[in-house]
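Shown here is one chain on its own, the form predicted alone, set out as structure tokens.
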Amino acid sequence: MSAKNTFHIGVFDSGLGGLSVLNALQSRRLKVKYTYYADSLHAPYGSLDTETLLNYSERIVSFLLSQGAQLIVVACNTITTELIGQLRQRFDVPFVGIEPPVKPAAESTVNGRIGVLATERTLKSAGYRSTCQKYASEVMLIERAGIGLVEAIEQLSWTSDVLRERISFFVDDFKSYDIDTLVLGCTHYTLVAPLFSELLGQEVKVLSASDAVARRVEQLTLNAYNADPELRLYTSGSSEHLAKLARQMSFKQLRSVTHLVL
């Protein structure tokens, strides 16, 4: 198969939170090609009226379609849980969204003490209540809004001192229910998942959803694979900052980072 053939699949999130999808990606090895973009001139999503987030939404849809993308993976919950319908409806491709993982939480929690840390607009949705009543009818569920949550983890280093005391601030107040797991309701907040358990201890399970994100892709590109991987990124925000992290996260067949506002 020549490269020009290769499956290509297009990422996008409010910002850099849907690297966390991207990774888990690429982690399954697939031999695709990834064009991904970060929407950080616009991030937070969680602050935009629908009729504004469905406008950036298409944009950024209609530019992956003409990279050549066959498959969108919406790296955001905000996006997945009031618009991916709209999108689908719009759009002749398949689309993979994502949510907050509260339906293995409530599967696998020994106490029935669940902590959710998502944006106050993926709480107050009609998606995520649906699935909340339809999983989780029987745990206790603590949720809280991670207010300031994606703009600390945007612009900051994810080992500076006040990223640390910020995500502290969160931590301690699950800890004081006594959770055995934590739902981590937003990409940004899986780019740091390692910060969360570290804080939280051995003892509560820290649960995001890019790999199931990531299972689903694979299952859906099982006769796509290819000799030509490669990703492409592109950016509202800073092409610089974008690519310090990608080479961070040692992203494979990286070929590009490109500043573009759609």
Contents of the next structure:
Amino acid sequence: MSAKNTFHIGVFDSGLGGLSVLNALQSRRLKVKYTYYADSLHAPYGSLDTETLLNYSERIVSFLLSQGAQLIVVACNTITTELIGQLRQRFDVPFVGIEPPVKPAAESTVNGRIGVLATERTLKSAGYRSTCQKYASEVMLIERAGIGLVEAIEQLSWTSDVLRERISFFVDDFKSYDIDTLVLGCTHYTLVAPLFSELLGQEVKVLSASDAVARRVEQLTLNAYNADPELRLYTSGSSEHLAKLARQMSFKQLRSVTHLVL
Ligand code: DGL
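Having seen the form predicted alone, the form predicted in complex with ligand DGL:
Below is the entire complex, every chain and molecule, led by the chain shown above.
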């Protein structure tokens, strides 16, 4: 009889942003293995050309598969909205991606004014544009590119005044449009969702898609063999910084944090 292996999920992002998705996954308490790769050295992905972006993504997926991943979570809106189709063609493994949750926002808005904060690339992508056309043609979308925010969240303390000020800049703009819902369309922004909520006030709903991604992953792993959960983190940036954040976010079953440039 062959020994069964615990189901293994590979998760990746241009950097730390995907930790917000990992957090949502871990809160489901699935007994699976996670390997997370943060490509912080190359963040933000928004500044790369499509060929380079595809090249980095392919290298990371190959690495995750070499570690035994059986399902890949693309914890990056920019890659999902632009490249997930090509990744699906290239690799014979199931992919779950993340996209700005425009549909639930359009369904739940009361005043029909929705702010969307995402990377410039995501806002321009065919994937995002077609979602808006399909589900948000009846509402007003106030779309803004969070220029500089990915870098700030990678480099600054999430409780620093400098970061707060940068986020206030976007929040003030959205407030002037009287939005009742804000869509966080980048996983980095979700890491500081409480700051957005605090600055916007409780009458504005802040939405991110991390929980929806985690729910989808849970559905896909229901019939898998789940026994010995563990988490391994890899980064092309600082492993000390990532280890500190992992402690701060109370990630469970953390076995290692490794610096690795692919
Ligand atoms: N976390 C990525 C996203 O969700 C950021 C992309 C980037 O590095 O530009 O879009």
